[in-house]
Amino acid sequence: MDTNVRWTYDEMKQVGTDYESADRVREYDERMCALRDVRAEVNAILDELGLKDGDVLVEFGAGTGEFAIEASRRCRRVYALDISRTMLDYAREKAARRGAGEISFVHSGFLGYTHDDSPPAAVVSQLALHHLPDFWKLIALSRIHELLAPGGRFFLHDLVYAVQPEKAAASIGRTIDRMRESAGEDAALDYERHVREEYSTYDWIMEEMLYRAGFHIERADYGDFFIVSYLCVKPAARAR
C-alpha cells in the first residue's frame, strides 16, 4: 500500500499520554524500572527469539531504549523505532551511556519505515501497535510480515481485550482499581487515558489479524491488565 497518498493514516501524531516532554519520559523511564524487572523480562524475550551474531532486529515503539540496549548485545544491529524524537533522544543518550552495541535510532512508525538492511531475523513491538486503528493494523502487521525473512520470529507485547462487551465496564473498572493499587494513582489514570483515547482491539481481532497477515501463532500469554504478549513466526518459503 502506498502510505504517502492522502488518506493515509498519520501514525505520527500523539496518541495517548503525551511524551514529548524529556521530563515526562525520564518519570517514564524510573516509574517503569522501579515496578519490574526490566532487564530480566527483554532477556527472556531475546532467548525466545533465538537471535545470532549475524542477525539484524528492528524494534518498532523502541520508547526509552531498554529493548535496543540489551538486544544490541546479541545480534549484529538493532534498528530502533519511535513516533517520539523526544523518546529517542533519550534512548541515544542512554544506550551510550551503557556502551550499546549497534543501533540505529529512527524516526519512524510502522506504516513509514524503510528498511535498507538485509531481512530482519527478528521484529518485536511492545505497547505501540495500539496507537493504530484496526484497519491500520492489519496494514501495518502485513508489513512486518514482508519485512521479516522466512522463518523470522514476531513478538507482539500489547495492551489487547480478552473480555465478551457486557463484562467490559465491570472488568476494566476492576483493572483500573488493581493498577492503581500496585502502581499509584499516575499509572491508573494512564490506563483510564488509554482505554479512552487509544485503540486496543479484543483479543479475537488481534489473533485473526495475525493470521491474516501470514503469521503462525507459537504462543500467546494473557497476563495481567489485559496485556497479551505473542510470539509469532513467518513460515519458511516451501521449497518448490
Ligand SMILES: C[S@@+](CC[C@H](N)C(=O)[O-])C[C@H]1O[C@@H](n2cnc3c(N)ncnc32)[C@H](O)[C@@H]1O
Contents of the next structure:
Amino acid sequence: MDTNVRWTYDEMKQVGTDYESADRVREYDERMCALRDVRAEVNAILDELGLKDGDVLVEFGAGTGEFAIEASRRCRRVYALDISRTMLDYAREKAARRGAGEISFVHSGFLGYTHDDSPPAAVVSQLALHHLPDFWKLIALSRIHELLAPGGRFFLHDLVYAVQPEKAAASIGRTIDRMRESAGEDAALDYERHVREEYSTYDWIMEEMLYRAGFHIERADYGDFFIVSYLCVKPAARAR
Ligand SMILES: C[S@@+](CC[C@H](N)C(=O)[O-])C[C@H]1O[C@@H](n2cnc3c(N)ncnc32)[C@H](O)[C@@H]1O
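Show the same protein again, this time as the form predicted in complex with the ligand rather than the form predicted on its own.
Full complex below, order starting with the chain above.
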C-alpha cells in the first residue's frame, strides 16, 4: 500500500519497548534465550510449515534472527523484515556467525513491504503484529494473505487477550506477578509496558480478522502469559 499518504499509520516508529536501543536488543535476546527453548520452538514451527528446498519464506518482525537462521537451512531464501535497523544488524551478525543459509535482511514492516521474488510458501510473524492498532492489523493480515502462494501457510504467534474485560484487571495483574517470579523484575516491567502502550487485542477480534483476511485457522494454541499461536492456511483457489 502507499505508505506516503498523510493518513497512513507510521509503522516505522517504535511503539512500547524501544528496539532501536542496542542495550534493549541485547537484553531481549538474552532474556528470550533464557525464557524460551528457542531452537526447539523454531524447529517445531518449521516442521509444521513443511518447507521444501526451493521455497521462499517471509518473516515480519524478525527481531534477533533466531527463527530466520533456522528457517534458512530448510528453504531457498528467507526474507527477514524488521523496522529496527539495530535488530537487523544484530540478526545479520548472528546469522554470519552461525553460518546460516540465504537470508535477505530488509528494513521494512507489515504495511510497507514489497516482495520481489516468487510468492512465499510460508509467512511467519512472532510477537510483532501487536505493534499495529487493530485497523492496521487487518490491513497487514490482508496483505500477508495476498502475498502468500495459494495453499501457503501463515504462522502467527502473539500476545492476544483471551479474557473477558471484567476479569482482565485481575488476570493481567496475576500474569505480571507470575512473569516477575519466572523471569525477574525487568520482564515484569516490559509486560506492564506492553499492556499499557502496545496494541494487543482480544482473541475473538484476532480470529475474526484472520477469517476476514481470507485465512482458514488450522490450529489455535492458547499458551501461558496470553501468548497464542495460530497456524493458518490460505486456501488454494478452487478449480472451475
Ligand atoms: C518483541 S520483538 C519479537 C522479535 C522476534 N520475532 C521474537 O519472537 O523474538 C518485536 C519485533 O517487531 C518489530 N516490529 C515492530 N513493529 C513492526 C512492524 N510494523 N513491522 C515489522 N516489524 C515490526 C520490532 O522492531 C521488534 O524487532
